[in-house]
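Given next, in structure tokens, is a single chain: the form predicted alone.
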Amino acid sequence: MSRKNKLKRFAEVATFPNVFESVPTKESFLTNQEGLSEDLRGNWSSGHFKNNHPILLELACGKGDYTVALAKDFPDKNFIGVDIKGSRIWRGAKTALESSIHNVAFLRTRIEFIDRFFAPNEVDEIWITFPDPFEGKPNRRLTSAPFLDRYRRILKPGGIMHLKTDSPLLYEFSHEVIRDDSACTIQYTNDDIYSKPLDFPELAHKTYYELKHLGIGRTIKYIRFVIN
């Protein structure tokens, strides 16, 4: 994509009613479509979605295709895709608006700050789909111990975590981190989910990046675990 198109999408996405951006000078505040500061911490369901449905996050959501697909599958749940790239979020946010999918929102921020924008026990589940495995930088991996601590602060007790990846490195690393954390329990793990009929139908959705990985012969791995 050209720089001109990226800048155009970046400007447009800031005007979408389903997109919020973090305000650097105000820790828990977000900027809405009108450019006004808004604090939704502890108030996402009633304040934005206008319901009391469970909240699920997709971290490093990229183009938001998985976020939107899950929202279609589960209309009785609220989904929030999180990514730092506004030009990527643009695609998922625009699709949700054009398709009148109202249980989807997007948050543009760094994952390191995720616990600033959600209250304790506010989030029911977290999806991590095809994140960067950060070879040589284990503390930047989204399943490293520092990140699990951030998720623990916002998840409900027994909150479910999902990791979907093509990376053997990240898959094995995540297993080790989860096993070393006495508050975490692995519920399900599979190092090649498409080798047999899927155990969970929501895994059938394929992101832009997953399709690229499958196209070059990589196997897709999945871990479902609980943070108690």
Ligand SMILES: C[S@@+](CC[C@H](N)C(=O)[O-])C[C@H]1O[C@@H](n2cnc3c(N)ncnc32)[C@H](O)[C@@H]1O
Contents of the next structure:
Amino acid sequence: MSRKNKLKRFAEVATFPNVFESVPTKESFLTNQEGLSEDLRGNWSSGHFKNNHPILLELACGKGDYTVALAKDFPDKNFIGVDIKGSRIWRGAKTALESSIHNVAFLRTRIEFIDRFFAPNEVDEIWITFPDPFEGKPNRRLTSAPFLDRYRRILKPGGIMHLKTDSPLLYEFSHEVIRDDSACTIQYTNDDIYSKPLDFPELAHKTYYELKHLGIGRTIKYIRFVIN
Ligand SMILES: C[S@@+](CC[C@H](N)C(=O)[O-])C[C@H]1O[C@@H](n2cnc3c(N)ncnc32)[C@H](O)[C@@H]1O
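Please show me the structure of the same protein in the form predicted together with the named molecule, now that we have looked at it in the form predicted alone.
Time for the whole complex; same chain goes first.
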């Protein structure tokens, strides 16, 4: 995508009614489509979605492929895709608007600040799809212990985490972190999910990066675990 197009999307995405952006100077405040500050912490379901359905997050959502696909699968759940790149979020947010998928929103922020925008017990499940493995920088990995602590602060007790990755490094690293955390329990793990019929139908959805990885012959791995 050209730089001009990226900038256009970046500006346009801020005007979408299903996109919120973090305001660096104001802790838990978000900017809505009118450029006004809004505090949705603890209030996403009733304040934005206008229902009391469970909240699921997709972290590092990129173009929001999984967020939109899961929202279609589960219309009685609310899905929020989180990423720092507005020009990528633009794709998923635009698709949701054009297809009238109302149980989808996007949050543009760094995931390091995720607990500023969700209250304790507000989130039911978290998907992390094809995050960067950050070779040589373990603390930046979205399954490192500091990140699990952030998720613990917003998840309901027994909240479920899903990690889908092509990276053997991140897969092994995540296993180690989960094993070292006495409050985490692995429910399911598979280092080649497409080698046999899928155990969970929702794993069939493929993101932009997943398709790229499959195209060069990489195998897809999945861990499902509970954080208490
Ligand atoms: C490899 S891409 C995967 C995107 C998408 N999940 C997919 O599979 O197509 C990783 C994404 O994570 C986002 N990201 C990485 N670290 C982040 C952070 N700390 N906070 C917010 N977004 C982050 C990047 O902007 C990028 O869009």
